Amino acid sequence: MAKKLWGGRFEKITDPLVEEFNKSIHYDKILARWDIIGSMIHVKILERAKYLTAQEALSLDNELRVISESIANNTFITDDKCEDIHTNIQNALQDKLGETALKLHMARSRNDQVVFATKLYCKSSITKINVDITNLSAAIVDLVARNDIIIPGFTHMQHAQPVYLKDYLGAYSKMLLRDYERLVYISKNMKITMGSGALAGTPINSSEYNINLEEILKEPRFKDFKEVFIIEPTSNSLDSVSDRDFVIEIISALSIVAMHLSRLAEDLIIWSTKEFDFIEIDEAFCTGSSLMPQKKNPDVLELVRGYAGRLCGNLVSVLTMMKGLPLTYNKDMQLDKEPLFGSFEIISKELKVLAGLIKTLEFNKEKIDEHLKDESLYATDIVYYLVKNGEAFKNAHTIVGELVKYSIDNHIAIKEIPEDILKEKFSDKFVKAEIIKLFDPRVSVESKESIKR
């Protein structure tokens, strides 16, 4: 049975079923590195507050460095018998330093440790996710640069108007930019605090002992940690240990990323079908069928689409878990970790695999050109033509609607309708030679002047 950070009040041994049900080390071990940072800072605080001698602080700091290096090298042995990674690290220190390690928990609670480590993990993970978002955006920009083409735009999954591919995919770049900025905002506003204790604060007065957390972080002992975080004393210890808004905000933001990626995946799935045949996805990013030898399935894109549901579920699970919890810390809050870690992991994988897939895309320009021959794509351009020639918009809209219906009912292209019929049946403002010029995708897209390119 592993040593615990508590137990003096208990006479009975914890039931093995409770041990198994209660522990979280199998997933919170991901916080090991960040817990070490907190411990190293806490050692310095205790030394300045005279709760540790200089030699004790040095011994603890050195051993924490050793453990940190083993974590970085993946040689740290996780003890699955421990409740959590915080207990695991404490026990490892105690095995090496004995009584000295027991002093480390002065003015400290796991309630405070957990939120501290989790916030550092989140800040680091947001930085990495934003690198992935940037890489996907770059892949989209490069794809557009290689394919200066026009494609049919859609509303309600019906042909609408011609649009530049750069504008179509540029819409996803805009979504990714908002995702990036949303995560930056969340990270910037995530306050890293220390000194909450279990809920009521600690007897250590920062001012009395000249404890400046920002200065402590600049000390040589922290040079191995490239990330620089602003850490400050808690202004409300109850809020600090019980707040999980930052987890909810992050999973919410990641859910929006997942939704955006799902929409992109769906467009690419549709474009890759035989019915559309706009794109060819490289075989390296497809799978086959165990029965049908001809199949080339966009499984990667389908999983991206499907995982959006997992992310939304993660958000709902944490919101529901937090709903109605009294102040301050409750064990329920342990259950925020798996949804949080899982959301970061899924989004990171999706962004990376999509960036790779997009780099391989090839456009079938001949098939796209076939779609662009659909005269209905230019109906709005004909409306604008009539308006420019003095027709009221609503009347022009009605006229062109009737013109399209006439074309369909009589199985005749609008371009083939004689000019006298155009004038007699629809509008005397029609000049066939001018109308024919409108059935050109480049003329259509270049006529739109509201978009700043």
Second form
Number of protein chains: 4
Amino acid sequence: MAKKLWGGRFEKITDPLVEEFNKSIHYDKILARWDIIGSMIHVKILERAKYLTAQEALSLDNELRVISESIANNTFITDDKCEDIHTNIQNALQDKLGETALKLHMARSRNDQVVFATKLYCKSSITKINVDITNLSAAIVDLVARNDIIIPGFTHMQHAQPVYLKDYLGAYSKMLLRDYERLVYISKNMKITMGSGALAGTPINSSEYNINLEEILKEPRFKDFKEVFIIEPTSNSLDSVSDRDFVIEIISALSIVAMHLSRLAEDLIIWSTKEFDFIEIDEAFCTGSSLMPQKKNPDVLELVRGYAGRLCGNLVSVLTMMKGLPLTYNKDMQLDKEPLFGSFEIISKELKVLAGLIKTLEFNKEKIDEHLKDESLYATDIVYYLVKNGEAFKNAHTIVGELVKYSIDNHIAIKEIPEDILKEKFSDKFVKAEIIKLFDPRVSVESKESIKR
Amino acid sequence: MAKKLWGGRFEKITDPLVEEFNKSIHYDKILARWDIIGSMIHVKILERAKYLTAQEALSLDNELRVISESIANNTFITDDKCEDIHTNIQNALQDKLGETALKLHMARSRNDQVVFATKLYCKSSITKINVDITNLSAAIVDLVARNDIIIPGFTHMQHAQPVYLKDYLGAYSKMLLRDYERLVYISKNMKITMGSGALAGTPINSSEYNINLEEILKEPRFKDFKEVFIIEPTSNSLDSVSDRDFVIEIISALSIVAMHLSRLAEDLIIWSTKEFDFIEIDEAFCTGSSLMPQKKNPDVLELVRGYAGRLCGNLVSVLTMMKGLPLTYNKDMQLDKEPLFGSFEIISKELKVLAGLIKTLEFNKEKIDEHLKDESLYATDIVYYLVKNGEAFKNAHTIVGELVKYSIDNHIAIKEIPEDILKEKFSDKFVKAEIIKLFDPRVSVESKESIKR
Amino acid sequence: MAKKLWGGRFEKITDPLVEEFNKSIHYDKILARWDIIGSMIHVKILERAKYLTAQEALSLDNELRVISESIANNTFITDDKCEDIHTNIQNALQDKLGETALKLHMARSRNDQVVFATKLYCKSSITKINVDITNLSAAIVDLVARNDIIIPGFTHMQHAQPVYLKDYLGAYSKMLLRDYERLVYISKNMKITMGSGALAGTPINSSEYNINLEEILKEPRFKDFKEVFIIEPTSNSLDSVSDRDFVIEIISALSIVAMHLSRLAEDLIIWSTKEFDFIEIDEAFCTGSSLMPQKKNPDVLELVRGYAGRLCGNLVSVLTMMKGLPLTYNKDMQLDKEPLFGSFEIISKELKVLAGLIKTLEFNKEKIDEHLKDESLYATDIVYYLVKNGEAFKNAHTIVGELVKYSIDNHIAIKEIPEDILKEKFSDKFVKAEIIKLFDPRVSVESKESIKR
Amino acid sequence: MAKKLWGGRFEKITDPLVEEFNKSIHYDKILARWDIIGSMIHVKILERAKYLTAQEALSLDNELRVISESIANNTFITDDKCEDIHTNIQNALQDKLGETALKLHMARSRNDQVVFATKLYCKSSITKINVDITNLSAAIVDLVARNDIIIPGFTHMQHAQPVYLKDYLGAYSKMLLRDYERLVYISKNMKITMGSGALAGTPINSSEYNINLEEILKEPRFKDFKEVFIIEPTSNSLDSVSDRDFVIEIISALSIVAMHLSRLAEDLIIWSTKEFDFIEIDEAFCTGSSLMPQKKNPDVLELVRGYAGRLCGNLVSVLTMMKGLPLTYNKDMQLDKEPLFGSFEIISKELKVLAGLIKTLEFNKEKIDEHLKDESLYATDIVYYLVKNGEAFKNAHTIVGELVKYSIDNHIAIKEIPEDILKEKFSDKFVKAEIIKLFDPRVSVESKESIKR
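Can I get the form predicted together with another copy of the chain as well, since the one above is the form predicted on its own?
Up next: the whole complex, starting with the chain shown before.
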């Protein structure tokens, strides 16, 4: 059992089951570097407020830099007997600096410390996720640039109308763009505050908490933060320590990303079936079967589809945990970490692996062209033809519906129906020479002028 | 069975079970007025694109206005035999205008129509919810203005430090402010587009879809839209008809509101227990028991707490529904409506009823003052005292921890411990006359200077 | 505002917002008939315990029968101004019987009453749902009896091995059987108790609560309860009024049903795509498009797929609502009703509409036979052939994997590869005449002897 | 990159991102011992079906025993480069046995293998969890045996009626009993099958799959399985490999456990507030604050409360993942493991730590007796008094309601109201000497005869 950050009034030692149950170091060690930044800033504040001498501040800052570097080099070994990473770092400081380290926790509480480190972790992770989003978007752009083709578009998973592949996959780019902007907004609105103490504020004047971070963050190990962010004194300390909105907002935004990617995955899985056969997924992105030697399975895509459930579950996990908690901090809130960290990790992996898969995707253009011969894809264009020739829309719709039905019932292609039958049975506005031109995917997509490109 | 918006190729009548299962008019009738606006705009577009004559456009517009007014006056009777409200309105137009009405659906699809009407509904509902949020915030501000008191602050539901009531409840104002801004952001980012058709766009040029709405929206029945919003041509028609991000974002934001309100409710429920007895809830906001005549139950607050589960469930409902749906529109997406409408309705009711309850809340100041006598609330202030007198923080923390323990074990108030014992057993920095001053709630809260007010 | 079941200590009238917010009559009116049964039994108990004279009991029982009949005939008009259905029925009794009705609530609480009525509703609804499950299973059995065919089996949505259609759809029958049994188990374990009062029990001796229901339930209007169930005195009254396990168990079981049906729906949607074309869904179970006249969309199946999200959301709704509620009854628990009732309603509709759709489903046997020609479906059978001829399994697996690859790379069917190449390049165990026999779906499925039929 | 269980047709090596993304060995290693049992049985089957010689079977069995023992001794080191634990064990066998090991996978698929091992893991874990449940129940029984006291009972968190502590906490025993039985039922209904292959069955006759496990399971390392379970041939191989009902049923049952424990935690947290002060939690089960030295926080209970959200999230995770998956196995299903394993682990810890906490709990009987003096707790008993003396219940309820109100408004205890006022203002049935007797907690609880003990 390692030293704790608390204990004076306690006589008994903590029950080992409680030690184990309470502990968070196995997952919150990911916060180490952000906790160090917080401590460096806190040192500056304590110095300004005369709770540390210049000498004390310097030695604390130096030691924090040493630890920070060891974290960056992966040479910092966490002590799993500690309750959490904050305790671990505090103990490391005490081992080195003795009495001086005991002064660091003045006017500070873990409640505040955890929120600070978690918010920095979130800002950094959003920056990284947005790079992943950008890379996947770029992979999509490249893919459609290499494949300037038309494919059947679907509604209700039924043939609807021909569309450009660039528009089909472009829909995913639009989703990713919204995802990107949503995360940027969340990050920008996440206020980094200090001075909340446990819940009631601290004796240090609020003016001391306005910090220019440039000096600290310009060191290479903090390169994730391209833009300097602002640290402010809290404007409501009770809210600051008990607010987890930012966690929920982020997991919600990541759940939407996961949902988008599950849709992309589903499209690609369907396209890679023997029956559709629109695409060929590169072997390096497939796996086989231990029993059936012919198998080439899109496991990656299936996992991406399935993880949408995990993200949704993570969201529920935190929202439900927060339900009905009175103010201010309650220990339940510690349970926001694993869902948060896990969600970032999954989405990051998904984005990266999908970018790789997309880059190597091949389209079976012949097979797709075959599918584009389905006349039903052009039925709407025939309706438009009739409307342009004076038919009221709903009448035109009915006429073409009956035409389709006639074609199916009589096993005759619309193109093969003689003009006189077209005119007599369906509409005198039909001119066969004109109609035939409509059964062309390029004609169809080019006639759609409503899209602002 | 009412006329449908489709049917040409169908010979058989729809199975009655299917009619019943597919139908959405019982809930989407709420979209009627937004659907009308969409139709009015579509009429203008068709006229500009020469698909309607000026005369046809005028008569359609007039009839739409008539229907719109009947909706505003609650005299429009929905035909529950219709599949949905869009069909209902179309049928109403046909009954009045015959052939002309058949032209309205040119270059338009319900997929697009539904998204349009739902987005307008969302913008309008956000505006209203934000009024409710503002009113609840105002009620909180009034309450704390009338009750300039200090109460015990809690962490882990244990006495922590004294805090101003204005800060305690002010934490909820901060949450509500975030809620407000989150909804504003969602509303602003919700793009209102037209021209997607079913999925592939329409033959009408994108330039026709840039619409100045001022003329339409200045009519009194559209007063919900204070600010004129912009209608744009779609930039990706496949995305436009199959995107439900805005629904998820909104339900997520409303889930966070619900979570905040569940916390407020829990605080007030706890405060209204016999044991806490901090507050008195007005009878008009309580209910009784059919068996126990003495009961005065905070039912309203309990429902507010419980509804946080409903909102979370609504969020799951839509996120799970969207999982793995291939492009573009799939009928599953119709199932976004009830969770969306239900979430707005619940939150609106919660905000209104809480504002009423808050306005009439009374604080039992004597009882609260009694609780403030608990010496443990001032332990942190004694720590700060020692630090200010030169003790290292962690040593001071340990000393006060032991002091608290001594006080409990010996059943003696800290205030009653003689100075010589304080100095000998705990710290020679203790000056009893100074320590005694610390056990004052106002001294305690005023010494916390870190909060930027 | 209607009379309430409580009120003596209240002076002020309830705020109209509270009235509206608290009210449950718009959904709990569905409990009317079960509430009546509870009241009839309670009348018997009060009579036995001498709280009612025989005459009073008779008149209450008669009036309850009258109301019960009016409910059965749909002539009972609920008074929407009442708080809930229990209040409504009580008020109706008072209007008819005056003073005598005032005696009915002795030793009874709505907390207990609501649980009783809800459990009866659940038992009845499970019985009905299980009829629906049985009907859908029967429809599947009929369908596969009419279609004794073999189809490609899939893993990872990729061709795996040929399977009987009866086994493919038989998997859904297995799921439905588990669903049936799960619901039966829940129903059987749901204890119907009385005598809990509000939370602390009642002054009536527990022996009075052992009730033989046969007499009451033999009346035609209670025909849903084929088997007489037992009513017991509560063994823990605090648990009885605050337990909602049965609600969660049921919604969980119905969520699993919904998940199963979503899988069946997905299979059928995929099979009905142009590309798969395994099946033809009857027009009466499809819908069309308002824009694209050719469309025949499987809306029913899409809604079934999407509703899996709704059910999952309902489950979250109740589980989250129950989180952290202290004993005993809290008003939050009222919010279990809508998710419960809604879940039963949705699943019942799904089962019925799917049974209809399944009954009219047609298989495109020619198209399926075409797909069965895919040689990769038989790769595992070739592995088994090699093993039977002495090859170690993993070597055989590798050999056939390479054979498949050779076939693809050289665009040559395995069947077309000359025997000498088979022997030289792959395995001397290959005898072409034997291999060729393996490419037969019936040979393949009949060679799988491990399944216990 | 370690050897894979598949690969013959693959030329390219798997992309490292895919390796990482697909891998499950970091969590499925927990299945090692169950996988070994499956392999032992499979060896027997292959021997019986003549796919292994007696010698081969013996050497495989011996080696499996060696690995099994090393797992039991924690000396088996998993190879994290392997895809999963099944691959890891297969590779270990190959390293030792060469060619013979290559024969093991005949007529077997990981799809089937994973389900088998997971079901055994589940049965074993349920057995263990039920021991934990029993221990917590026993701790509760002991606690109430040591504390034969009466406490205020609550509805709506308001004073309701006095109840026995043994009944209050007994309600949790009832919940735990239902939890126990629910898990037993799930375990009993979980069919352990073999012979499904990847989806289509195997060439080995179903009769070979009826296995008597006694011999294998009697070895000490399989001591978790007290009762011999039956292994059967699958009756539907497509269902067997794609069924995850048992996972959902278990997580649902564990979510209900978590919900129950969150309620118990909430009760204890509230009881341990300064204001309630019903209980003293042992220091060994509390933690302190890094800032506030007086703090003794019920962290354990807060985590228990919060984890209810995690379990609910895990349930959503799996239900959503399964939504809309076509038959049969899809890789998405691999994502059932972490939520399943995590749920068992959390609940096991919660049950153990709560049993420890409960054992050391102390009741502040004096403080509780103080609360029991609240006259409102006896209002219902006064109603019953009036009814026994001939008043109709609802009139009695109103009279006592007014009496309570009078007492509050006039700041006079009911006990202090003179008999003449009681008779004049409220009811001539009041005999003060009788009424006064009612304000006794023991009289109150003993008068409730309806509970069957």
